[in-house]
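First comes one chain, alone, set out as structure tokens in the form predicted alone.
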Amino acid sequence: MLYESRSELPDHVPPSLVVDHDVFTVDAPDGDFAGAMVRLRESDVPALFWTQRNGGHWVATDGEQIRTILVDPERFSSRAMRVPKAANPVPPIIPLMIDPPDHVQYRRLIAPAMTPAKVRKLEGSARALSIGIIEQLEPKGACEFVSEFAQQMPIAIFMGMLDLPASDQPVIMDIVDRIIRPDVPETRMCGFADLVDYTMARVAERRAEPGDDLVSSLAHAKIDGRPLRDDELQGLMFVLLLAGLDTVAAMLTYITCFLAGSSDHRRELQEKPELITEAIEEFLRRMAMVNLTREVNRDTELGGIVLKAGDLIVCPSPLCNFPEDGTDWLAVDFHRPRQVHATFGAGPHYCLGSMLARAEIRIFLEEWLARIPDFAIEEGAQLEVKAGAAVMIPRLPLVWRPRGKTT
């Protein structure tokens, strides 16, 4: 637990709506966040709950009121991104703390990396090192998912993006889980400064001697004719390493920890390999793990329940995947027919990255599938999962039989 401390009650929430709720301790002995969220709504806990921990803040269960929440920066204002207050970053990280239209500016810097054509460009790079990872894998009949896969094909593909040298990868990965998923607020605090001083340096390469990649872009644009001052372009550059990376990695084990204690799955996939577009919608509606905050702009109702300007309300992202109408949206239904999903979020911040993501998992199923197709979650392995801003499995160890062992 990051911020253990109550606050004190404020005046304008009914004692009947609080509820002493920890957003950083997750009850998911399975690793399943989802599921701990959707047992969480059906504890009878209020739609729209008050939590005296981590500095006081609202918890939103019901998913109608996140999306409302999600599309109306005008009441809900990202200019905070987690919990508690003194928690966020200063500068902000942009543009996920910067609210429209101003935000709309930065989105545009990034966006031309995140095209189609750029995406297909990416792919084939990203399905050989994924390929390569694999099979240097494979023959030794187990591994641990998380740091010796999930983490390491995001983390390459975003720095061949940037044109960051392959040996700044360790430092990186360090870095971005020190910020993600710290021990104690001051490990956080340390971790952005530490990223705050490789990734200037890296602009200030980038500034003498520009190349053909993103950092070289953004440290030569410019906004309303002047050029990005220091504090834009750390924000922009955190944006890059931390939601690009972490929450692929987080994704990718999810699914994987799905498909190794489900093997009708498996063969459903490798026996119709057409499925796995519809897969991984499915996927991504299944295994949402953002816990997403907004900061009330004004005074304001929601649900007939008044909200006062600087509350923040923490919106976890699965409970917009799974309506409460008597259907089980905990199953995984590859056939299920398409259902829109809040899994990258809703309104102006709807990821950027969510078709480079998209890619990423497809390029994973096809070729995990093809040469590890039958694969288990360790005996005794025990399953956890550690939250933050996103909410992982910190660890899955996984053992198969290698090609050509029989025995």
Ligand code: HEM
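Take the two forms, find the largest set of C-alpha atoms that superpose within 1.5 Å, and that set is the rigid core. Positions refer to the first chain, counted from 1. In this text, all values refer to a predicted model and were calculated from it rather than measured experimentally. Compared with the form predicted in complex with this ligand:
Met200: CA moves 2 Å or more between the two forms after rigid-core fitting.
Ala117: CA moves less than 2 Å between the two forms after rigid-core fitting.
Met173: CA moves 2 Å or more between the two forms after rigid-core fitting.
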Contents of the next structure:
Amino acid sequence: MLYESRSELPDHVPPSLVVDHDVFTVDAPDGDFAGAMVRLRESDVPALFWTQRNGGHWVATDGEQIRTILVDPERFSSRAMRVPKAANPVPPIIPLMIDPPDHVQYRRLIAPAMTPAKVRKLEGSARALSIGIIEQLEPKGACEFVSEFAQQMPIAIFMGMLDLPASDQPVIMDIVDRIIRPDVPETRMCGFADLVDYTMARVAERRAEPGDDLVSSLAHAKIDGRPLRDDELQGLMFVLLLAGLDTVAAMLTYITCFLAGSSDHRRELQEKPELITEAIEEFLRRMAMVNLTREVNRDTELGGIVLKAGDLIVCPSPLCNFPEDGTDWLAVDFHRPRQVHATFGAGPHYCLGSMLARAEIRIFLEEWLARIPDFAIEEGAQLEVKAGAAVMIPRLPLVWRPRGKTT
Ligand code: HEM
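Alt. form predicted in complex with this ligand, vs. the form predicted alone above:
Zooming out: every chain and molecule, the one shown earlier first.
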């Protein structure tokens, strides 16, 4: 791996706080990232430790400390969203990588695309697409869930948000495929270049002929009285595709992996559909999967530890959702009182698509369980967990008995 070598230990980091930990190598043969993070915390690592992997950075494992970091953009900047520093996108992804006060000006531009009324409108096409895919898959009795289902719905949502013609779906799917499943790194770069060309061509069209859609409003938006630059437009449109793609796909895959192994939970949701709202919240809490990263803005202290300007801190979001109070938080229980969780982050960058994500999970649970009530992970399948912006199970082969088949 490119950044595998260990960097030198900076002078301000005491050797007692060093742990050999690679955030890109997750020890989760059961496909349970959140469980792996809880195990890491329980393995007696310091609450805040330094790893020399991936350029050298801090890892926060205490839920309270992670929240402190996320809600304090003045001390902890979002200008770096991943480790190592050199791997951060240029130009930045907007508004994710922009700090207050500028951040809110950009956030305001895309928030209107995710109001309850807009989400309801998008739900219709996402539901129709999901039913279509599930009905095609059901008679086959098997599928690779991630590519054949989980990644499809977010693409339909993106297309709906930007009011893109259905005939462009194969083009978008091809670009997305090259970005998320590149054979060589160059394929990914070409995928991004094609995404820039595709989105900027739509901006040019809507500048000439505006409609009632997000691309048109971004094409005509102004910040401080000036129109948006091309790099700003690209950053904003990329976030709409990328923030809602891997995250939703990862969440649907974790949920499916869990349900495949628990007939009791499947049965409960089928017999009591009114539990679905609570189930969505419980799944969101239990299956958190984003490694949030922040850059220290100025020399400061956290829990008695000196942090220097420029240090990066990785904050695994699941660790906010499993308080260390003796409760079995790893168990999935649809009857728990609702818990505050950090699956959608905390502070100024709190996920703008949380309502949309909940709608996508609901559509999946309702439509999949109605048509494929019983399913299992293919025997002998090796599960792995792959860490990118969202940490996900990259392949989930499923099998079930098709309805028409009795033996
Ligand atoms: C289960 C699915 C999802 C999860 C777990 C998730 C998680 C997150 C998290 C943790 C953040 C905060 C990042 C940070 O603080 O650095 C975030 C931000 C964001 N998410 Fe989501 N997300 C999901 C779905 C979506 C969807 C469907 C969209 C819609 C396109 C979306 C759009 C955004 C945007 C635009 C931001 C940036 C907000 C800002 O910087 O102000 N997300 N998401």
